[in-house]
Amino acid sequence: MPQIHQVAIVTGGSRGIGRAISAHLAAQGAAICVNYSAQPEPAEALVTELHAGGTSAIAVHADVSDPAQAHALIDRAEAELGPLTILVNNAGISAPATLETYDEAALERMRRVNVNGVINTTRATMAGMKARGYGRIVNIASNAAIGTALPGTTFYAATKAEVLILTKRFALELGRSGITVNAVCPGWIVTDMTRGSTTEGEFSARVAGMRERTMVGRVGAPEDIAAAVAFLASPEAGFTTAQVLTVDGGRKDYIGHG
């Protein structure tokens, strides 16, 4: 298989799962655009680290829920790093809620980032990938989208379920142009987001509880997700598209009858 100069954008790529994905793709030789929306310091620190390892990398601020900013993100990445070959739609937010605590504004904000963000970046990316006849798009969803029973995740799960159907439909639309579109559904991963504002004792108890819900007897690390993304983003994954890869340690607490 001929060598491809890989250029990757990882949205929300400076922390947690996004950081691990950025570092893993860089280790495999890709140039990396680390996108962030709020905090420049972690993104710039990661870029400095990648540069030290010999990787071409830039940090770019953009709120991908805004179509204009999504287009500007792709334009700058291609201007500075070269034609884009990999798009990882990792940016996402969570607002825990139940039916009783439902907040329409919070759900709308989640949908703009988690769903519209995927649409905006994919639309901004697809013309170049189509012209070159090659592309890898990987969407980060959640196992909540396919029915875990963790309380408070209902509306977050709804946004991630939208990501799954978009993944399949975009794969259908783009496949004949040499572009694959797949999704990874992480389980419970130790990150700043899952740690939240809990105390050390509270967090340890949470980890122990989540560990017991898995077949493998442990919770996930960001690197577990990065490894799955790296395969789907590789040239060797050209016959894999419209797929949902669940990486959750074999969670046992799914709801539903299907």
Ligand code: NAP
Given for the second form:
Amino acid sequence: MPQIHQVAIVTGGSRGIGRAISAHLAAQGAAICVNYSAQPEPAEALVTELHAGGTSAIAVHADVSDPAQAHALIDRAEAELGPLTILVNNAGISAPATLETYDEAALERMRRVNVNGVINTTRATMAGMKARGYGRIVNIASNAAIGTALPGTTFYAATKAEVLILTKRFALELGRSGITVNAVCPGWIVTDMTRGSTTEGEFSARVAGMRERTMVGRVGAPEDIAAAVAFLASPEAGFTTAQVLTVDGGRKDYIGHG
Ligand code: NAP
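With the form predicted alone done, generate the form predicted in complex with the ligand in the same format.
Entire complex below, previous chain first.
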């Protein structure tokens, strides 16, 4: 297979799972655009680290829920790093709620980031990828989308289920142009998102509880997800598209018939 100059954009690439994906793809030789929306410091720190390792990298602010900012993000990444070969739609937020605590404004905001964000960046990226006849798009959904039973994740799960169907439909629309679109569904991964505002004691108890729900007897690390993304983003994965890869340690608490 001919060598391709890999250029990746990782939305929400500054912290947690996105940070691990950025670092993993960089270690494999890709230039990296680290996107963030609220906190420049972790993004700048990661870029400094990547530069030290010899990677071309930039940090770019953009709220992916806004189509104009998503377009500006892709334009800047391509202008500074070169044509994009990999788009990882990782940016996401979680607004816990049940039927009782449903808050329309909070949930609409979550939908705009988790769902519209994927649409906006994919639309901004696809023309270039189509013209070059090559692209790898990986969407980070969640095992909540396929029916885990964690309380408070009902509406979050619905946004991620939408990401799964968009993944398959985008794969259908873009496949003939040499672009694959796949999703990774992480299980419970230790990041700021799962840590939330818990105390150390509460967090340890939460980790112990989640460990019991997996077949492998541990919770996940961001690197577990990065490894799966790296496969789907590789040139060798060109015959793999419209797929959902669940990376959750074998969760045992799926509701219904999964
Ligand atoms: P995290 O630690 O909270 O990090 C979220 C990242 O997304 C940060 O870099 C954040 O940057 C960025 N971000 C948030 N809103 C954004 C927006 N509107 N535009 C651009 N960037 C934005 O989250 P994580 O746990 O790593 O989760 C990453 C992805 O995996 C999410 O899609 C999440 O739903 C999914 N996931 C996580 C788990 C888990 O157990 N952790 C499980 C299943 C799925 P700023 O702070 O600068 O905005």
